[in-house]
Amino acid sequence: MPDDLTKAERPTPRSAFAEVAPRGLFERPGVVRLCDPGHRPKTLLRGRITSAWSAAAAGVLGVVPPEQPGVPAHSPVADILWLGPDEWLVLGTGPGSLAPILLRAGLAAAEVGDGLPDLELSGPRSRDVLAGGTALDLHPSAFPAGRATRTRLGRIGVLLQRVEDGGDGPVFHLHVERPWAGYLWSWLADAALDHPSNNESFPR
């Protein structure tokens, strides 16, 4: 990239779902809706939990990262998902990456937004569609809103996050490594076709 190319002139990162979903949207009315939210900053945070480390992280993020799997931590600055021992995914609530601020605080962090795209799955049958590809118990009592966990869907691994329900039922965010983004979108769209729609004429 030329050194004199200004930030405003830089091309927008190509969506990881562009080849299978140029419009970034798929809907099967009464079943599910898939939406590509576009680029969003995401930061991978690593570190050994100590009192000093937790204080430094909380100083930037507004909350101590969770020490247990499944239950994220929330603050006005970010949602923080537990990925594994000493590893978290930080979803900032603002437009900019939190990685530089975390680095300045002496923490190990890296921006991974374009390498870990996500899509939003919603709709009254979204839980049924997911259940066809994962062994995870998705019943609301076992996987309530706010939960996030790694699981397998079809042939790939995903980070599945259930957010607050929308007006049309459960809402899930699925984070996936970029090379598998097309597979994930196609798998979900194909699985949705196995469920009756209230408008069969809607284009796929």
Contents of the next structure:
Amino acid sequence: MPDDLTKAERPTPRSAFAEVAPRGLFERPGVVRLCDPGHRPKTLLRGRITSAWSAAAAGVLGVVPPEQPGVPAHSPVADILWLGPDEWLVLGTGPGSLAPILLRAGLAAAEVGDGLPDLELSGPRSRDVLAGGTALDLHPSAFPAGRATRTRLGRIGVLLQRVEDGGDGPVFHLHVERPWAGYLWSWLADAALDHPSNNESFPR
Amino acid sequence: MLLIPCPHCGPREEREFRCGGESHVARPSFAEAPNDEAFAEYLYVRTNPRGVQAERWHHLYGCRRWFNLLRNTVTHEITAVYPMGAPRPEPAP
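Mind sharing the form predicted in complex with the partner chain? What's above is the form predicted alone.
All chains and molecules follow, beginning with the one already shown.
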């Protein structure tokens, strides 16, 4: 295959949410706000934890990947989310993918940014909307800002990341496998309609 | 709904899991002695106890790992969780 057809040379693909959300934004005032933050590279890292493996990973990423679920590891280069005992998602802070650098260091890594889009859910009622679809305890005492876990929302699996607790309610990032992106967006927008908005004089 | 203690993620709700059926069902050695009767037993015959049963579970919507647990089929009480390949733990006295 000629070089100009390889993945790295292709333009940024169309947003995974384009079918259901052409503008990439849904807002129900006083309830939630859905936002498509656009494409960014993400790297899936696999490996069995040994001291040599951890040292190699820390050499590239600046921090040792977490061994326990929940709390991600941060470094100036990347945020590393725990997915399983031998599986991590590396969210690079730079514009490029970290997969080639990890591969050169002898680690098993794959660029999955195209296949794992994410959306941002924020707003005062975002926790209530999520609680309608997942059995996870989302109270700040059980799932504080900074935590991330894979779970089930509605009928699909998502990677749920609580990024921060702002003045306007918590901010969640939901990473979803691309075929289910439209379902996730529609489900959240539909669930938001169950809550009374600021703009309505009566709850529906 | 069961609250299942995943050995990697902690207690999670049953809908995040898939049950893989009974544990410790040994596959007959087909290469040495092809035996239809033994294979039929391996495929179809299960103990189905009224009481404590060893089961395989898959944390499909979490860490995607398989593990074993002991579940009481009458009370749903889960008494032990242990890794794949480990022997069945002895019941507590």
